[in-house]
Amino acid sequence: MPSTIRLEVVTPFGLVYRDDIDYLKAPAVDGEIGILPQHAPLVTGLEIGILHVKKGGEEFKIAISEGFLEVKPDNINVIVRTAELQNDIDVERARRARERAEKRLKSGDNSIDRARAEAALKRALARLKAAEYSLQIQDD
């Protein structure tokens, strides 16, 4: 039985990753996924959120929007709107669209669009919280 599935994570501007790994957990729709090597055929969609990673005993993040994931037994494919490596991501950039976000929902003004809003904070959330275990490790 193989030790490792491929991962490719899909956005329409292109491939952001592509390796074979051990370990993939997943903010499927239902709740969070655990995806290992031989898993059974499986779609789902997938919420706003982060994909946790684990390779060779390393773990990382990447910040995702909403999509699908698509799982055969030796291959796994995400394909999203947006998704961004912890190491990529602009974490001033983000941290300014939570607040804008932010600032948008507590507004009270009834013309803006509150779905929308609440993906931009979700959005901001996801990738703020990617982002943190990356600092961590540069701090050490």
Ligand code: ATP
Given for the second form:
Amino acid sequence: MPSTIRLEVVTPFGLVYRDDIDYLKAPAVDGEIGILPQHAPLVTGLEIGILHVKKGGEEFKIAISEGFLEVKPDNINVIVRTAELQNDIDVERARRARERAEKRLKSGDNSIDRARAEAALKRALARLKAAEYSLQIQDD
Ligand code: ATP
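Now that we've seen the form predicted on its own, could you pull up the form predicted in complex with the ligand?
Every chain and every other molecule in the complex is listed next, the one we just looked at coming first.
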């Protein structure tokens, strides 16, 4: 019985990650989902958030935008709009994106596309969290 499962993370920009892993936690649309080798076949939507990967006693994160996750007997396919390994995240860029989105959401301007600003904020927060940048998340 295999103790690892192949994970592939793909975006329209290309392959972000491909390797055998021990465990994946992913932000599925109906809640966090944990996948071990031998998991039952599955297809689900993914929300903006973080993939937590365990591999050989190590753990790392991948920030993702929305997409899909497919679990097959020997592999997991993650197909998302964007994905960045935690060490590839430009923290300053994510901070700027967070500030822009927060400013828009707080502006009270009715002409802004709130859903778009909220999604931009979620992406920025996921990137900052994946990069383990310490931040203050304000709930207002
Ligand atoms: P920004 O406003 O900074 O462009 P965004 O959320 O609008 O942020 P996306 O459209 O989600 O950006 O991503 C566009 C491309 O830039 C993708 O390839 C994505 O992986 C990459 N990217 C976005 N933000 C970062 C970041 N902070 N660090 C590294 N790559 C990033």
